[in-house]
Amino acid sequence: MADDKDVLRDVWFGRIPTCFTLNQDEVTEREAEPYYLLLPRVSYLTLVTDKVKKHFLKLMKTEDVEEMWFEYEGTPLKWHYPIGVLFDLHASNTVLPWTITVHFKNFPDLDLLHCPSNSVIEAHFMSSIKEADALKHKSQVINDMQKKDHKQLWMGLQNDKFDQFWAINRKLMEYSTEEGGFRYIPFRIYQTMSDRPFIQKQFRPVSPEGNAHTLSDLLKEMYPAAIPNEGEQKRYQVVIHGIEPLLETPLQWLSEHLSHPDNFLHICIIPVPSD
């Protein structure tokens, strides 16, 4: 794997300043002050919001509390998407801090998965890693690991330990030189303008002729509208971790360096904001 460790660190330590406010319909014993937090882009909302929960529960009676969930401008936020993906998809052109509304009742069962404990997040996270490795290495790398290695990946994410996580994750990013890359690139393309949650298909990092595929090649096949025709105004931003990478960037490099800890490259396609 190309050693661009600074990029891996920048991705891991990306933070979003966030202001959590309690939904005004919740019953509290006194006025609820907002709670501010720097959210890690690569983590999950339900994994990093214990402090938010404690802050608001101090003001509430037990009978008024059900499962906590989050919403931004009327959209329930899916906890099983990485935080950075939620922000890029729904709020990337808004003024910071990102204002999220906290709810303790009327859980939207049709929109969100329940998350009763951290073990649910761990199961989701590990199943994503296994799915990604099935695409990259026919599951050989993840299956060769011991249970403690799987646990180290999860603990690294849960405890925000970059070195602990990457000591194991680097094995999932390796490939032989003659292959020139992974078998397939694990990616998901999200857009707010669609009813389907995301686009995910098989796509190789290298063409049959041996040329490296780029982000542009992927988009041409999966979401051609994201690439403006000559002389046409740009209609969409293609965002990964809050930045717009050059469309000529090789997909293999992106997969190794800009994937989330779940080993997927999460790509958000959002309309260019109209001034």
Contents of the next structure:
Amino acid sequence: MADDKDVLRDVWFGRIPTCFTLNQDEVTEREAEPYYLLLPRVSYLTLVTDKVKKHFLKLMKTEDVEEMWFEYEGTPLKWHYPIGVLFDLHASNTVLPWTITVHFKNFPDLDLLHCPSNSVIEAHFMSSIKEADALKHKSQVINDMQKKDHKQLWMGLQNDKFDQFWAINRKLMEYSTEEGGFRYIPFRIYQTMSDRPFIQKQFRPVSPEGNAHTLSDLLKEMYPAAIPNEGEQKRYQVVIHGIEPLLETPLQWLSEHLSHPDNFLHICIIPVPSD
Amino acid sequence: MSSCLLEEVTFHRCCQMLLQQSEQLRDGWSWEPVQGSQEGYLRKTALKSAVISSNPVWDLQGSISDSGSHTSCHSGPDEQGEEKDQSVLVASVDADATNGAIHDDNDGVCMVSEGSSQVLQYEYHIMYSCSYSTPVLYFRASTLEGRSLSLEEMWNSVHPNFRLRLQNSPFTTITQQEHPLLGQPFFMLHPCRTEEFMRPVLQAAQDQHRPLNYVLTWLSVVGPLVGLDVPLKYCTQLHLAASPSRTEPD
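Next up, the form predicted together with the partner chain. The previous block was the form predicted on its own.
Let us now look at the entire complex, which starts with that chain.
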């Protein structure tokens, strides 16, 4: 496990170069320059865009400003998904920097959750961690933690402190050796081909016969189309943190190393680019 | 004790029973399947008139948006505590009235002049949470023109008595969440303490060999908190229907 700490670091420090531009319909006193940021993959849009907001608000009248939201090529971006998931799902295989449009009007109530303050992000983040631990350990680990430990997880994410976060998070990654893994793997499979936002079910890391389940086993059950039949051309890419892990990778290892800080393994299934 | 958890197949069976009864009672529940899967949810809509206001009248705001962490701090109120809470409530309602008067000329879209009520469309979904192995209640409300109510407006349209109850309730929190099957924003009563409050009820039913529809019992606890009434007839009917033959093993 200790040897794999580099993987945890690589995942934590993953960045996406992003260019924020103001929606053309917004009224400004002079033309708005775009704003560039390196976005942490494991964080949330509304948590890391204070500077973007300040940058554009300088040019606008207060009465023209409502809740800020983001859009990429016509799709409102759900702030409650980790940034890396939004990028992999909507903008994989495109040219960098990722160009995001910033809006201050016409908040799409039917598509996006409101995010009036960081405490809403914190609540969402902690509720994901709790849910993941319900799956992994019947909530025993998270419930045994103290309130300050919960706070440390959140502060670790908010302030981009890897060591602070992992000092607590490693407890959430423990399991007994005889069980060979978590009770269930907290995962979500995303795709953009249907209205259903994601698939999330119960899936064990080890088969009843005692074999380690792999990414391939999970997909066979949850999203069989993602695995090409023999002799067929590959139709989908299975992407986690911007890479395509081998389908033979054990799920338990993926869950421990490639999960987001919210403790879920977010898997994106995207069509293979046609060019 | 695993018997307090609800398995997915049992959830579906409970939903079927609830649907049958709903049909007899004309209570309006329907099953909405998700295309290409076994999954789905129970759905009901209701029209209700309510005075909506987005004024932050309610000292509760913090705990609404802050989720989990706060609610667990509220234990059942002792007598003194209750008295104090009551006075807070009265004070907030007064504040509401004053705010209403002051801001009457404000053209904020959410303002409704004092005392006038509006018809709202409520939508309730009951779904299965495979993470918590419990049912979950999702809901939203909109005006007849189609404008969705915000979290604050939602709270303000809940009867003050129930607001108080929610505030003191150790097992519920309302947050805005993505509907896991539709991908749209809904409000949700968080399921993480469901097992806790269902346990004594299930235990008692088991001890007394009473039939019990988990989903129905659960709904009768959480529904009224957010304006969803569960007619008593569901329960009397359940007993009549189930009393002659009960074969379920324990």
